[in-house]
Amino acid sequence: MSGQDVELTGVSMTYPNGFTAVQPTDLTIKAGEFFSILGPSGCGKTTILRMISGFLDPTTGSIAIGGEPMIGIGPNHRPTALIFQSLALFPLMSVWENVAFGLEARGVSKTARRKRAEELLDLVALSDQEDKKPGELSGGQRQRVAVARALAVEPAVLLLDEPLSALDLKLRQHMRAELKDIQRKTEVTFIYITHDQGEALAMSDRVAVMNEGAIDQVASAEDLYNHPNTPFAATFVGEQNVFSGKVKTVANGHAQVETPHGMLLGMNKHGLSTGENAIVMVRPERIYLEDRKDRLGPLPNELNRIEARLQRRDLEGALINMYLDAAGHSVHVNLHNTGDATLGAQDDHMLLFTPDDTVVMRPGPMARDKA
């Protein structure tokens, strides 16, 4: 098996009622890539998947897989396979019969079907489960059967529509690693739809963030988290503390922003000019407590500083989540749990964060606005 690239050019989808689910979109997914489309419910990500699979025809634009135009070609004749959220396994068939179902429809002999099913069940570590019924398997095992069944028809592109959403947290985390391992072994192009940022960041070579039918940003997982391009991407992928203000000065790729909490200096992501309205963002794990400076190591001379009072302190195993009030503005801080029961427990704190950990952007839609 091997993957093929997928290219969308000017693709859009408007339904007969006038609702535009996907705005004109250009997107190239590389052969053999694990590519995720991430976004909130209703943003258009599943519609893109259905257009690639052939279950929907785009209103405008073209789709090519491996350089071959796909418009007008039905789902059964495209080099794709689709795994639904429900998995849709046949309960009265054995596991190997489920895996081989697509081959039977293509006229492959029973002996050859069983041999191929056994190969794929070995690939997904289910070689000892072939004669069981799906109802006798765990949720994670059924998920792997669905993957094996999709791979049986040797697709160049495997489309996965939120396949892990029904699993519990521990099993989802395990299946992330399983899916990524299968993708690497087969080199099939995976296009994965999810609203779970953790899934997208953990598994993907690249991620597209969608919002209201448009792609906001496409980047590697690391770049997306560390260098978001828009307020929406910055606030949908991970958490952000957001402060509003007006640009006071700009220099050396940074902008100084006057806020109700004082001057804050950050990376001038959008090239803002003096006098423009701005938002300043910093992630909870990039904020330090001044009373713990002895544990931080060297910090730059120029630091952002905000006074805040502790409102709530929650322990989440490896992390301590602090929620503080800074002159009526809520601030979230993540601390690594060092086993010190007094960590962050005092009432008043000076919060420190570096300019290079701080991003200045032009105001725009944010994920929190969707709540």
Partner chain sequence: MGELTKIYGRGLTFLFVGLVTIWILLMIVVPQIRMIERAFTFEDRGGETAMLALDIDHAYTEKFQIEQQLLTLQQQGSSGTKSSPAAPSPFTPSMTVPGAAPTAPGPGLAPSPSASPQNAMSAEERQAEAADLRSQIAALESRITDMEAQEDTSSGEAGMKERLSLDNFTTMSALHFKIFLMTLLYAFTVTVFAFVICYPVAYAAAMAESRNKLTLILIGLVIPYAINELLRIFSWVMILEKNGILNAFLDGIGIIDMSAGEGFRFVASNGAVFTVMVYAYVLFMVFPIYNTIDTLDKSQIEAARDLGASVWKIHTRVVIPHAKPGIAVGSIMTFMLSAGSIAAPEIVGRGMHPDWFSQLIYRRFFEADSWNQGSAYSLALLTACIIFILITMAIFKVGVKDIAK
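Take the protein just shown as the form predicted alone and give its structure as the form predicted in complex with the partner chain.
One chain, no partners, no other molecules: that is all that follows.
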């Protein structure tokens, strides 16, 4: 098994009722890559997946897999295999028949099918379950049957449509590692659709963030989290405290923004110039409390400062979530739980954050509620 690259050129999708699910999109997914498409529900990510698998024809543009144009070729003739959100295992067939179904459709003999199914069930650590019905398996086992069934047809590209969403948290984390492992072993190109940023960041070589039918940013997981390019990518992946204001001065790649909370200095991501409207963003875990700055080691001289009053303080295991009010604007701060019960417990705080952790962008659409 080996992967092939997938190339989307100007692909768009408009449904007969006039709804445009996908704006014209160019996207190249490299052979053998674990690629995730991350976005809120209704952003068009499933539509892209269905166009790659062949269940939908794009309104414009072309799709090529391994250099072969795919338009007009049905899903049963594409080198892709799709793992459905519901898994869509065949409940009346046994596990091995499920796995071997693709081979059965290709007319492979029964003994050869059985042998191949056993190999694949070995790969997904289900070797002793082959004669059971899918209904007798646990959620994680069914998941693995679905993977084995898709791999049985030796696809060049495996498409996964939020396959882990039905599992509980522990199992989901375990399956992430397994999927990543299987991908490494088989070297098949994985295209993984999810609205769960944790899944996308943990497994992917690269992640595309989608919003309202358009791809916002394509980057490695680290880059996406640490250096988001757009307000949407910045707010959808991880959390952000957002302040809005006007650019006062610009210097050395930094911009100083005048906000209701005072002057805030940050990285000038979009190259804004003086007088432009801007938003200033900083992540909750990059904000420090002044009275606890001794734990941080040396801080730069220039620091952003905001006065705030504690509203709520929740302990969430390793982290302490603090929700504060800064002149009518709510601010979220994450502290590491040091074991000190008085940490951040007092009412009034001075919040500090470095300009390098602060991002200044042109205002734009942001993620509202994340599922």
